[in-house]
Structure formats: structure tokens, C-alpha cells
Amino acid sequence: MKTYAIILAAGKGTRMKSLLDDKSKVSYPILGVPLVKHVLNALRPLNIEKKVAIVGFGGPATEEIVRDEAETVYQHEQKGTGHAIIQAAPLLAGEQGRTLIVCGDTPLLKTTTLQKLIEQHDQENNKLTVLSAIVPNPRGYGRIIRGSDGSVSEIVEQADVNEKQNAINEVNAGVYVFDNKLLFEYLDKLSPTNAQGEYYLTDLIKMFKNAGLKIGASIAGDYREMLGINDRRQLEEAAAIMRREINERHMLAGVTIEDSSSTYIGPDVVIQPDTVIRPGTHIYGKTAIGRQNVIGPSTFLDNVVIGDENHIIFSHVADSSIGSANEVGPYARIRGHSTIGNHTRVGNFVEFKACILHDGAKAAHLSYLGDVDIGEKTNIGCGTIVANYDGYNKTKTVIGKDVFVGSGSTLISPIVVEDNAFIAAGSTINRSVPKDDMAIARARQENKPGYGIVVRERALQKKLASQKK
């Protein structure tokens, strides 16, 4: 049987208190991943035939996030959840199969929970199955009322519960599986009979029951999975839960995390055993870290590939690749799809942008290296700058093998420094340097006896003149 999915992602998120008119609620990130992307990640293993995201406020932002995995339809007017689902009718109405409905702001939903929900829906031959949860304090939630056979007879909202129903702690988690044809057939019969004039998806439960259609409920293993994000306090709460779960998964797989409370690891990160993550480290994107590395403290990695046996300390690394047996940091910044080979040294206050550092090369400290290819065993001296931008275009410099670049040098792109060349400290190089040559580009030093006194006296006179004004 085919499975379809509808992701409700049209809400404005007024309680997020954003000043941005084009930011959708589901685009807020947790651990570097937008809320709706967490939901899509949970759906991905379920072999879903077609996913449809209902977008509205900030729709273009949401479309950009989901475009690779879901089709989008707009809910231009906010008239309730039932009205939102109706927007998917042109894509799904009439299809045979089951449809899973989830909210795009529930990042803690797990694949296993959704799989169990679908399996129970099939096993019990239900036409509608609700995901429920057992909560310690049910106040504010719709209560699941079950019949003597265990099926769901109704969901009673907080405002309508009687004394007996008020004690029920099984509540509606807001996730559903419907027989797809029946879903859209009964959506056509919905009417906005409430004070808000909205079409509520939950009204279908009573309609299904009155028609004699079987309704079930599948209980989630952890009630926190149904946590929806409505404000930034809940955003932080969900992030704390997810951070702890991810960190525990890595620790149980052989990774040492010295301080879980200050370590933030995204859901797509892969870390091999015997790597140590020190406090204050953030690792996001599709980062892959090999074995026996030491990462941190206070290191930021985003979409980075790191080999084995590296020390990366006090660094910001994004969209880059690092080989094995390197030393990186402290306070290094590596970005722009840079690639670092094996047995290299990247020292403190070094910034790479679109840089290739081949095996055995070194840039020990205080350098900016942008759009440059640095050959094997080349040494980049302290304070070296590759000037890659002329105000209009960025150009590339190529430095060969076994080159020595002296401290305080500026290399003005585009140039080629060939193998075994030597650049004298303090040089400004704007022409290519042939193999084995030494380049010196600096003015001859001239000392003027006593002239320092003259310079200071002139400076003092200018200062006094400005004070009189």
C-alpha cells in the first residue's frame, strides 16, 4: 500500500516575535537544521510515495528548505488545519493508500514512532489512527476517549472535559494516518461551525465515528516527541532535548564528549570512535570526523570532512576537508570549501578561504590565505597575506612544493610561485616566481639620524594647533 505525507508548515509563528516579514516559523533552526527539515528527516526512511508541504506565511523560505524532498502548495488564508489539508487535494485526492499528516514544527518526532503508527493503522484495519501520548500533566491538551474495544470514540478538548475526562492523561499528539480517499471525501463535508470560522481537521474524528469508520490511537514512547515550537522558549527546550539525545548516541558509539551540556552536534554528523570532543564545540551540517581526533575546545565545524588523528583546537571550520595527522588551531578559521591534506600544521589566527593545503605544508600563525593552492612541504611564514580580491574579482594564486614564504609577505593574485622558490620576509610579490628563484620585493632601508625628533615635534605642533581650534 502506498503512503503519502502532508506536512503542515503554513503558520506565521506570531509568538516567535520576529521582526522579519519573510521568515516562516518552520525555518527556525535547531542544531543548524530548520524545524521542518527535522520532520522531513524523520519521514525519509518511511518509503513515502509523495510528500506535500502546505506553506503560507514566509512560503518562499519554506519552499527553499523542502524543495528537494516535497512538493509545495500554498494556504493563502489561515482558516485552520482542515482548510490547510484541502489545499493538497489537487495532488492527492482520489489516490489509493494512506496519508500521514504531521506538523512542520515538531522536530522531535522519531521515525520509529511514525513507523509504529502506520503499522498499527494497518494491523487494526483503521480508517483513521491518531498518534497519542501519555503526559504527566494533560491540562490544555485534547483527551483521547477510548471505547470498550480500545478504539477511539472521540477527542475532547480541555474546555469541554468533564471531571472524569479531566483525569485522563492520554492526549492527542496532532499526528494522524488517514485512509487517503476517505480523508478528502470527508474534508469536502467540513464546515466552519466554530467561533473562529475555521475548518478543523479534528472534526473529522466525530464524522468518521458517526459513519461507523474505525478509529485507533497509537501511543508514542516519549511524550516529548509531540512538542510543537510556538515560541523561542520552546525552541530552546527542544534543542536541549535533541542535543542530549544526539550526544548520548555518539558517546555510546565510542566518542568521548567531555561536557555534553556545552557540546552541540547536528543530527547529520558522523564521528568515528576514540575521537574526543572538548567543551564549547559546535559541529553542524554533514560533517564527518574520523577516528582518534581531538576536537576543541571552543571549535566550530560546519560541513567539514576530517580524517584521522588530528588536533583541531579553537577553530572555525566550514565547508572544508581535512586529512589525517594534522594540527589545526588554536583560533583558526577554515571555510569556503578548503581542503587540508595530511600531516599539515594550521596554527593560531590563520584563516583559509577556498584554500588547498597539500600534505606536509605549514601555515603556523597570523595569515590570510584566500583562493590559493599550496604545494607539499611548503612553509607559509607568519603574517603572510594572499591578496585575492581587486575590488571586482577574486583570483587565484598557486604556490608549488617546498616553497619558503618569509614572514610578513604579501602575494598579490594571480601569480604562480614555482617549486623550491624562496620569498624573502617583508616582500610584496606581484609577479610569478620561477622554480628555485629567490624573490625580494621591498624598499632599501634608509636611516636618517635624529629625524625621529623632527617627526615627533611636527606631530606635537599639529596636536596643539587642533586644540586651539
Ligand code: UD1
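Rigid core: the largest C-alpha set superposing within 1.5 Å between the two forms. Positions refer to the first chain, counted from 1. Bear in mind that the values here come from a model prediction, so they are computed numbers and not experimental data. Compared with the form predicted in complex with the named molecule:
G150 is among the residues whose C-alpha shifts by 2 Å or more between these two forms once the rigid core is aligned.
Taking 2 Å as the criterion, E77 does not count as shifted between these two forms: its C-alpha moves by less than this amount when the rigid core is aligned. With a cut-off of 2 Å and the rigid core superposed, G254 has a Cα displacement that falls short of the cut-off between these two forms.
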The other form holds:
Amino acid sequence: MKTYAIILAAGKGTRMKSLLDDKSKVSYPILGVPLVKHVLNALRPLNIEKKVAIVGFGGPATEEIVRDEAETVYQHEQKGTGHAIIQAAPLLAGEQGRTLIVCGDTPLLKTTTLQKLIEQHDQENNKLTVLSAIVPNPRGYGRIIRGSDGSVSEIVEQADVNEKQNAINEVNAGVYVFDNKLLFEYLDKLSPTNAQGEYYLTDLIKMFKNAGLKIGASIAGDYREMLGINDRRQLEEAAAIMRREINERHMLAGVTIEDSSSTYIGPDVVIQPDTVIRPGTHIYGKTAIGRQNVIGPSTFLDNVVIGDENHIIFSHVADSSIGSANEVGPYARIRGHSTIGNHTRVGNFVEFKACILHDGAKAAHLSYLGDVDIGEKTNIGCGTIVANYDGYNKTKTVIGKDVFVGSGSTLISPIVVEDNAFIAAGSTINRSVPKDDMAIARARQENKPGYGIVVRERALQKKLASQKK
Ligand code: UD1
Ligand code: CA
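Let's see the other form, the form predicted in complex with the named molecule, since the form predicted on its own is already up.
What follows is the entire complex, opening with the chain shown before.
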């Protein structure tokens, strides 16, 4: 039987209290990944024929996030979760199969939980199976109402509960498996006769029950998995849970994390054993880190590929790659698709932008190196600047192997400095330098004998004169 999925992602998220009119709730990130993307991650391993995301408020932003994995339909006015699902009718209504419905604001949902729910739905021959959870504080959730025989008879929303129902702590997780044809047949019969004047998807439970269609309910093992993000307090709460889970996964796989409470690792990050993550470190995106590295303290990595045995301290690295046995930092900034080979040194207050640093090369102090290819074993002296921008265009400079660039030099792009060249300290270089040559470009020094004393005496007299006044 085919499985379809609908992801509810059109809501404004009023309780987020945002002043922005183009930001959907499901686009808020946890560990650098939007909420709805976490939900798509959980769906990915399931064999799903077609995924449809219902977008609405902040729709273009949500579409951008889900585009690779789901088709989207617009719910132009947010009239409730039932009304949202109806928007998927043109894409799904006629299909034979089962449809999994999830909310885009429940980032902690796990694949195994969804898998189990689908299996139970099949085994029990249900027309509708709903995921529930027993929670310590049910406020805000729809309550699961069970009959005297224990079977689910309806779901009552927070806004509609009576005093007795208010005390029920089994709640609707917002995850369901439906017989697809019956889902769309019954959605047409919904009416907004409730406290919020919305079309509630949850009203289908009572309708299925009354029609004698078989309903099942599965209680989630860990209630925290269905935590829905409605406000920013819950956003922080879910982020803390996910962060801890991800860190534990890495620690159990051989990665040392010195202080989990200050370590932020995105869900797609891969780290090999015997790497040490020091406190205050953030690692996001599709970062892949090899063995025996020491990363941090206070380092930020985003979409970086790193080999083995590097030391990266107090640094910011984005969209770049670093080979093995390098020393980076403290206070290095590497970005703009830079590539660092092996056995290099990138020292303090060095910025790379689209810089290729070949094996054994060094830039140890205070440099800006933009759009430049630096050959093997070349030494970039302290305070070197590659001036790659003329106010309109960015141009590239190439520096060969075994070059010595003296401290305080400015290389004005585009130029080529060939192998084994030597650039004298303090030079401003705007023409290429041939192989083995020395380039010096600065005013020649003049020494005036004894003049140091004269100059000092003059300064002293000036000071005394001003004190007398
Ligand atoms: C919903 C459930 C509640 C359940 C809770 C679990 C209903 C009526 N209530 O309540 O029983 O306990 O989820 O988290 O279903 N959305 C749309 N269009 C709309 C309204 C909402 O796409 O018109 C989307 C939202 O973006 C969100 C999801 O549906 O991703 C849930 O909506 P939300 O307003 O958060 O519902 P809850 O009040 O949390
Ligand atoms: Ca919610």
C-alpha cells in the first residue's frame, strides 16, 4: 500500500510574537535547521510516495525550505488544521493508500515513532490512527477523550475543554495516519462550530467514530518527542532536548565533548572518533570532521570539511575545507570557499576569503588573504594584505611555491608571484614577480648622523615653552 504525507506548515505562529510579516513559524531554526526541515528529516527514511506541505503565512520562505523534498500547496487564509488539509485535495484526494499527517512545528518527532504508528494502523486495520502522549502539563494541546471501553472517541481542543476534560493529560501529538480516501471524504463534512471558529482536523475523530470507522491510538514512549513549538519558550526547550540528544550520540560514538551545555552541533554533522570538542563550540550545516582533531574552545564551523589531527582554536570557518595536521587560530577567520591543505599554519587574526593554501604554507599573523592561491611551503609574513578589490571588481592573485612574502606587504591583485621569489618587507607590489627574483617596493632609507639628538632637544624645548604659558 502506498503512503502519502501531509506536512502542516501554513500557520502564522501568533504566539511567537514576531513583528515580521513574512516569517512562518516553521522556518524558525533549531541548531541551524528550520523546524519543518527537522520534520522532513524524520520522514525521509520512510517510503513515502508523495509529500505535500501546506504553506500559507510566510509561504515563500517555507517553500524555499521544503522545495527539494515536498510539493507545496497554499492555504491563503489560516482557517484551521482541517481547512489546511483540504488544500491538498487536488494532489491527493483520489489516491488509494494511507496518509500520514504531521505538523511542521514538532521538530523532535522520530522516524521510528512514525514507522510504528503506520505499522499499528495496518495491523489493526484502522481507518484512522492517532499518536498521543501522556504529558506533565497538557495545557495548549487537544485532549484525547476515551470511552468506557478505553477506545478513543474524540479530541477536544484546549479552547473547548470543560473542567473535567481540562484535567486529562493524554494529549493529541498532531500526528495521524488516515485512510486517504476517507480522509478527504470526511474533510468536506467539517464545520467551524467551536470556540475558535476554525475547521479542526481533530473533529474527524468523532466523525469517524460515529460512522463506525475503526480508530486506533498509539501512546508515544517519550512525550517530549511531540513537543509542539508554539512560542519561543518551547523553541528553547526543544532546542535544549535536541542538542543534548545529538551530543550524546556523538559522545557514545567516540567523540569527546568537554562541556555539552555549551556545545551546539547540527543534526547533519558527522564527526569521527577521538576528536575533542572544547567548550563554546558551534558546528552547523553539512560539516564533516575527521579523527583526532581538537576543535575549540569557542569555535564556529558551518559547512566545513575537516581532515584529521588539526587544532582549530577560537576560530570561525564557513563553507571551506581543511586537510590534516593543520594549526588554525586563535582568531582565524576562513570563509568564501577557501581550501587549506595539510601541515599548514593559519595564525591569529588571519582572514581567508576564497584562499587556497597549499601544503606546508604558513600565514601566522594578522593578514587578509582574499582570492589568492598560495603555493607549497610559502611563508606569508605578518600583516600581509592581498588587495583583491578595486571598488568594482574582485581579482585573483597567484603566489607560487617556496615564496617569502615579507611582513607588512600589500599585494595588489591581479598579479603572479612565481616560485621561490622574495618580497622585501613593507613592499607594495602591483606587478608580477618572476621566479627567484627579489622585489622591493618602498622608499629607500636614509640615516642622518646624530640627528636623533637634535630632534629630541627641539621637542623638549617646545614642551617647556608651553608649560611656562
Ligand atoms: C494542534 C491540534 C491539537 C494538538 C496539537 C499538537 C488541531 C485543531 N489541534 O493544536 O489537538 O494537540 O496540534 O501540537 O489540529 N496550521 C496550518 N493551517 C492552519 C492552522 C494551523 O497549516 O490554518 C499548521 C501550523 O502551521 C502548525 C500545525 O498546523 O504546523 C498545528 O497548528 P497549531 O496552530 O500549532 O495547532 P495547535 O493549537 O498546536
Ligand atoms: Ca502547535
